[in-house]
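First, one chain by itself in structure tokens, the form predicted on its own.
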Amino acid sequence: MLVEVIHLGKGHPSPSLLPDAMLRQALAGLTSARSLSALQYRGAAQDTNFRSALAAFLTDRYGHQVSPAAVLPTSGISLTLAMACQVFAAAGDTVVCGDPTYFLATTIFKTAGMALHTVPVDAQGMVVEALEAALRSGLRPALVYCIPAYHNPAGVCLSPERAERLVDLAETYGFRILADEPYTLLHYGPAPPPCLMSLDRGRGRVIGLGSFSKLLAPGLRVGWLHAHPDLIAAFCAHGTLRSGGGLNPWMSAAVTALMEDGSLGAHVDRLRTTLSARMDVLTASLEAHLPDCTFQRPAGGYFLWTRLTSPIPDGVAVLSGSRCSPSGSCREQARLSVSLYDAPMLQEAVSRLADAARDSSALGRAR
């Protein structure tokens, strides 16, 4: 079937991604106890089985020690966000991003009333040299936004040296560390990158930002927060969590199930198998087919940055780069995506995007 338009600006999951089975299940399987108890208001910190489930869990898949009492449930990165600049920031205070950088943060902070500083991003991540400069020269942020891993949408890593760096301005500076970390573990190759809050070592610098949404569904809205237990207590005194009790225990719960009896590890490693495989798959045809464009293969998540200089056909959408850039620049770049597509579709997208260069170039000949 021919499809009229292919997004491949979109960083949704496809349908064949989704585990609904896995969690219809999970759901059933759930003890009258724990159902009950999911049921209930219940602050997030009390819920000791989602902490310690998924401590083991990250112990295991980071490589580096995670204790319960440094994590804890949350509905998902954005709302995470949100409450973070209350907790941690305040209106008029500023938050540092990457520019590049995830396009919808920036309308969080926003929101939240922060003034946004940008520095650049490389190959190698945020420009931590950059910043740097910047606070000799007396820039005093609140917080610092970064994604460390297979970032969004350049598709890089923070690189070891610059996240080291990043983690002793924090301390040197007073700043605090907000790495959106939800790509982390979807890795192509036999390990991820460590974890910022690997480097923090007790000094309460870095807030980890983790979600389901890319390991499991987006529509689950659970996701996790990483970061040394004072900073876990300052955001459960927040007035949400204080009224509402805990961010979606019924949904937190069947995850707990499934991270308990292994089933989350085995569908994650198959999400890597398939966005790797993809991947491969969307390079070798821009490779092949539009020799001009220029990127990165990127070694985890679901994002490619590339320079496409040719018109973007109708059948074809991706996200623009000035999209992703606060500074509106970067736009002759374009996210694509290998998440929404398996490989017959996302080749049909590069044959579009080479016919319509084609066309361009005969255009431009002929003139």
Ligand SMILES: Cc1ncc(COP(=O)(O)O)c(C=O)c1O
The other form holds:
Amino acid sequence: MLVEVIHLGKGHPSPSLLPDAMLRQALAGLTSARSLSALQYRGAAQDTNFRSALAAFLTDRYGHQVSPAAVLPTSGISLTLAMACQVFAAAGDTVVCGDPTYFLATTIFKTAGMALHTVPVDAQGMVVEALEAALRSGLRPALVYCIPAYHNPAGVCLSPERAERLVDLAETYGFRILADEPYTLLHYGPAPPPCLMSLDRGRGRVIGLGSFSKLLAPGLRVGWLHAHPDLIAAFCAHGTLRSGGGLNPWMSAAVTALMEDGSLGAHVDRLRTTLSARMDVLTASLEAHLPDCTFQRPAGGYFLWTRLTSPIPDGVAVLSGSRCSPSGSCREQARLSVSLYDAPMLQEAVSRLADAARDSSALGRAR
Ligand SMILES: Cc1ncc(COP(=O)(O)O)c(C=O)c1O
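Starting from the form predicted on its own above, please write out the structure of the form predicted together with this ligand.
First the chain shown before, then all remaining chains and molecules of the complex.
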């Protein structure tokens, strides 16, 4: 194969996963009334078409009722995280993150002037017991950032018991939870885990962050906020939203059309099938050719979190665990992704890793 380096760590979708024609058709099909309305200054909350279509889509996918009043269009999770720090916290406040965590979220928090406190992540997600111990010892965060479903990079889901406990702790200690949920709807099996907002029960503690980056395309810059209507109102008071009249209304109008005509649902189901099949190939290849490599197979999302004991050859790049660790630990781990390559390339990457492992053990024997 001619590909120089296989970037097995990258969380970008492969071109074959990007619904280019579908998106161009959605834009071309916008009625003049919809297009003109979306091209005007207009508050995000006034985008009733998006809010109704998203609420119906999420109600169908989550299997529980989501109200249009509890969702708001955004321009994706990254900017929403930054804005949430300004609306629901202040510079100098503490945000709790898992260790490991989505490596760029910590950069967003640092840019916002937040102080980081980390708690471990294990096979059941963020170790809420460790958070509780820290809270009992006096930690008073403004925000707790977690990735409840198909974690980046660990691939795990927050257990239902920990999820319940986390929301209870938020109520007791007065913090808010930033639930970063871009992968929830990319479940390989029949149903996704419940979104964290389903446990909020009107308490106004959970701020769910969704994104079409993984469901359609990152370049759209369209996502959503899912929270109690009072928190939605507080978010809408952010100066950026008031000045800009919404974050990305025209692209949101295209996504609305795809939700309304059912194309989004069909596309997401195709994605789920493809990602699941790729994960089967990657895990089977690792088991067959790198028996020392350990991992827990994820039940959805993009990522496989592995312990790779052999050297990484020049022809393969992975995301090293330490980049995902705010404390710089996880040195033996690596994040592998099934988003960027199809099955033959994933097999080729594993074959290069296996060759390097063989070479290194032969070298070890020769010494
Ligand atoms: C956990 C997590 N949050 C947020 C993002 C970024 O999302 P967006 O493109 O909506 O800003 C990513 C992208 O990799 C992610 O993995």
